[in-house]
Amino acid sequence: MKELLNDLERWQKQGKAVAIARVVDTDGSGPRMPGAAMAVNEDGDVVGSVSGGCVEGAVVVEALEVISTGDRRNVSFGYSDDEAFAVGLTCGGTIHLFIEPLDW
């Protein structure tokens, strides 16, 4: 999370709505360990990473929906998941994320 702080501070000063996605668990091989985080603002700007790039695009879509609805959600991407494979999660495992709006 520390690598996100400067951007989060800037977005807060700009009054941007933000969602935070965190890796909360992995099954098998995962690109990032639990605790890895990514922030997305209402404009679709991104800082951090939850998958080293392989599912970030899908996570941005989920995060923008969280910003829009205000609803927290758990999402998972895994090798056997057709959507995850389509967006590039080929490491053989599953990552589980928790995405929530940031309450300034």
Contents of the next structure:
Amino acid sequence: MKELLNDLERWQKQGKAVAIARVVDTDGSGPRMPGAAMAVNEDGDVVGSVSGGCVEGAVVVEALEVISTGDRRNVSFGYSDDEAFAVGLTCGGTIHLFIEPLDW
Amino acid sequence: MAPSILALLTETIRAEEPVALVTVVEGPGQGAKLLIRPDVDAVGSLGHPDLDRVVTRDAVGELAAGRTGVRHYGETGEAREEAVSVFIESFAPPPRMLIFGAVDFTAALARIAKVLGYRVTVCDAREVFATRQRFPMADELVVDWPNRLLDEVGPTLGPRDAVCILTHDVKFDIPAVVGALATDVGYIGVMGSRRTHDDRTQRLRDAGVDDAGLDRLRSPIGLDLGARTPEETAVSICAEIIALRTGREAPSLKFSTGPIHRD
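With the form predicted on its own in hand, show me what the form predicted together with its partner chain looks like.
And the full complex, kicking off with our chain again.
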């Protein structure tokens, strides 16, 4: 999350609503460790990443929902082999994310 | 108005002081936070003073070890219960790299080390070489003898830190190596050709360095990548530092088996 602090500060100053998604746990192979984070603001601007680019699109959708509902949520992404375009990690691992509004 | 948890976290990280952010990710009080700094009262609450007390104790340990992860507790901090899951995120201060010798290799190494997140100090006793103009990327520039800098900062160096001695001039090398060996620094690399290395090894023995001390040195410095330029050499040094920390032999993944990421 360290690398997001400047952007978070700037968005807060601009009065933007922001959601932050953090990797809290991983199973198996995964590109990013717990603590990897990305943040999304109400305009859909994104900073940071939580995987090697596999699930970021889906995380933006989740984060925008968190901004509009204000609810926190846990979301997991794993390997998916039955749907060609399903969101998942191609590396075979699973990442567990905690997504919350930046209201603290 | 008291500063927010995020503002305090940002301030502490910018000051390069250790801090852990604890968040309830599942259970009652989801989203509640506690900000923990060693030797300072915790800020915030997870919802119950006993839970706060137990988690603070654990988080101080996790922070010291540089670990980030989820732990489970009962609602009032009981062990072996799972009512509350908290995510403890440790923000350790950046590791340090001391580079002795203000040469072209130093500038390249300092640049790569910055990319890897090191706080970089460049030290050379020769004022004309150790200039800000030549090393704008260094966090700190010290014009002094290596042993004097090591006397001062040595006790603060630990396993995550690195000392790279690039002078290949015995009058600086020997005191730098002896000074570095007296610390708990995780990596000590010393530049020089095979011939320089052999000559230096003898001089280090004469200076009282034993086999265990010589074993600790990465000399000649760097992985065997065939690096030639200062930039390539910097990559080979930083790659060696990573491989030493992770205990790997550093072959290409193509020629090894097993998981790419291990704990």
